[in-house]
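Only one chain is included here, represented as structure tokens and corresponding to the form predicted on its own.
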Amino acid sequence: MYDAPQLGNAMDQTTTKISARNVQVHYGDTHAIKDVNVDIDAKTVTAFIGPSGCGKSTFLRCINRMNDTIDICRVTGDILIDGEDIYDKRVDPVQLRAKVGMVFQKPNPFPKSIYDNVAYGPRIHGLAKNKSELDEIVEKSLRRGAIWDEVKDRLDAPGTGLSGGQQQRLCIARAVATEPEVLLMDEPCSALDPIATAQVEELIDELRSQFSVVIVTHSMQQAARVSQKTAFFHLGNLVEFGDTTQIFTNPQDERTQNYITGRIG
């Protein structure tokens, strides 16, 4: 079983963005996540891999408290971002989610214009003093989402009218518009065709210069292409965590080896 370093040591490393210690998640009587310990580096793409139902998306949702919205879900243990406990009673989950953006499996643009999709977060968090500042944020975010050139002449058109791949890049632009520090992606390419997938993967690689990216993926090839660190989950346990190359070429745990070679999955 993978054991992360002690919390005190983790905080001494300036590169650690997220530290999880002894994280447990229960859905009612079901123990979905068991004693997860991990340090996630800043400005790195970290991939969570593992069979369906192994807990990778559940753990991802702990990082921005999305599980708070599920009545029967109980999260215990510590998750710190920049040394601060995100489950502290004084932390406002809405403010936390501005700092920890999320992109979902299926593109989910709001039924609004392309402009208003991106402007929504900055508006509710008061990030722009006036219309020209908001225009700047929208353009910058759409550029970061690698979709500005495709939509700059039709910002008033509905976001739902874009192709699947464009919608997902719009959702990424929307997620980065609040200047988050962490970007969570839950299988962001699973509903996309190969060309759109390649565009989103290229974008993920560019985004890591500005954000700490954590991606859940079913595709081991995708994990190998986009991430620097990989965590393998199995039956609610974090089995192994390390450099992506090492996980795929020289895994230390037999279960990781079995998953990568297709014996379990």
Given for the second form:
Amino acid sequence: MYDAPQLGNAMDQTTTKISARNVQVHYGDTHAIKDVNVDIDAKTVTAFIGPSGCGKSTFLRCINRMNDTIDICRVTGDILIDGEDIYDKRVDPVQLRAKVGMVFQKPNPFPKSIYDNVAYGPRIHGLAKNKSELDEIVEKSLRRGAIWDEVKDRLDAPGTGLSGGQQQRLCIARAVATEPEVLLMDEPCSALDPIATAQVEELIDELRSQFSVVIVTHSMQQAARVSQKTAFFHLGNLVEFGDTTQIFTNPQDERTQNYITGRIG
Amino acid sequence: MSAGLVILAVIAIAIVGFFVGRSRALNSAGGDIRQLHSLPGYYGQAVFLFSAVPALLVTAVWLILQPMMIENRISDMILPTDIAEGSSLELIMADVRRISSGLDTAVVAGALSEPEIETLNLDNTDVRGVLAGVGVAVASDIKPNVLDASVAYRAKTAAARGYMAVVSIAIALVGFAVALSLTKPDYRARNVSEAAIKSLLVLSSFVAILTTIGIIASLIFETSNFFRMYPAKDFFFNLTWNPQFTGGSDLGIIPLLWGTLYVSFVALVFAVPIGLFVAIYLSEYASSKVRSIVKPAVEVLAGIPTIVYGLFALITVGPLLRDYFAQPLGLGQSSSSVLTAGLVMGIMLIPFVSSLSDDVINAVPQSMRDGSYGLGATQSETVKQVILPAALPGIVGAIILAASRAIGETMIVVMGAGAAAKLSLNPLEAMTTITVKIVSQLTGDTEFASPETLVAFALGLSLFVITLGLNVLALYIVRKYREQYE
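For comparison with the form predicted on its own, would you give the structure of this protein in the form predicted together with its partner chain?
Time for the whole complex; same chain goes first.
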């Protein structure tokens, strides 16, 4: 019924990168995330699926504390990355976000040149000692973003002038330029056409070798194609979490079963 | 019949037309609205418009042309010998109008009767005395020709008014009849009302444009008069401003232009950073609660009349700067100074810069902020590197608008910077600006046709060109900015 992920469960020596314990999120009076516990493996693509408004994007934004920028949002519970509580007072959310990169739903390149878009993070965090190092980082990131060949001759052109799919790959390159350990992707393909989507999905599969990728998606096919682990969210609850093949072929929970067969959602 | 009555009559006909047209439309469809092309009210509106608009237009044109044509005829009755030394035909014609309306008043008051006016003669009546008796003062002795002209003017005006009434009401009735004959179920009445609304809107924008053109034309006209009396080269390049009422003035714009630019520069130096920081704080840092208090509070500054700012400059800021800066530093003794005016004007401009910049900063998409925060940037890094560059064209537009406001400001300068035209770099010295000198040249007691007075128009035109240039520049920049996110 669905394409099985090619590398499915071949990763034996996985280690837990992110673990969430009893995470609750409130937006004002709304209880958006209810008691979520999950362990996300390193160097794995984990997909969050679920109907609109189920809290999967909210939970994703907890992992790099992007919810801190929203006044009315309140997060309780523990989220550990490599065993360290990211909501600890000693953790600087700004520093955290350099380690946990994020790619957004709509491509959002800055109104700057392609080069400056990618160099933005490295410049802020002082990752390059000089111009030639910065050039190297930019080239490496653009190559990782699988867009180098398309833009290498026009690095001074504005990033906003690229096509939608190119813009999104540029944003991925921009995110990986700060050498994050985790890459969060919030529906990265929802504004893209099928060809651009295929390119980005291929890229996500390549990124797995270096980063832990967490992707929120509305498309179950996409989750099946790119991820090794899948978490199903429903009404703020984490209903089921397991290997992608198992979730799609043999779901344990009735709600998961109903969602993937199209009866709810 | 007076013009007001004619207009009222036309409108009355049109209102009747509205109801007649509406009921006729309903009748023609046998009471079934669905048979009509438009709602019945639109048929009424069409009759209203057909009756009122042409008639009112004709009345308006008539009212404009009538005095001109009558005066043209009457002015032949005035002989060159009637025009006294130092007087002119225009002044005599003003007397004629005054006397003729005075005669009207006298008739109403019962001091004169119509047959008496027809045989009015300076030998048997003291016209000046009669008019004075009904409260109309005539300056000089009335000459026979002038009196005859006045009587003729009065008669012709009355006749013309009568014709106007007949013609206007006739046009209204014709329009009424034509519109009524058009009222059939398939007549597209709502399109008529659509066209009427469109032409009203077009007309309104023409009024704005024509006014601008009129202002420019009058400025250019008077300025060319000025340049006929005073060489343009001296106006633009002479380094002194020293008007003499006895003639032989130095009327160089340079010291005034310098004062204007200097005061505006000081004002912007204060207003731009503070206004921009206020805008950044309000749009990026402040919680919505703080914002809802601070934003209106800052905008109160924009509502203070400039004369009040002027008072503040005169009695508070000026003496303060003099006592604590100018005198201790030995830089001047005057409480009026460029710094005083610039500082106070800067305070006035803060809300301009802040609220315009606030708008453009808020227009930067949230996704830009998310992108930057997502890469681990702090708020100030995000503001500096993403938001300000993205909002820069709009902010520059805001600054330029503030600058043109500063250049045109008068009251604060009069009260804060004084009225001495000087070319100096010392900001604690009194200086003055173009606007202040326009006021002082025009409010003096000098003859209007002298270069000392007409220079005000040349100054005004220069000011207009400067601010217009700045506004065009601002519009261009703001428009360019808008294209970026669309």
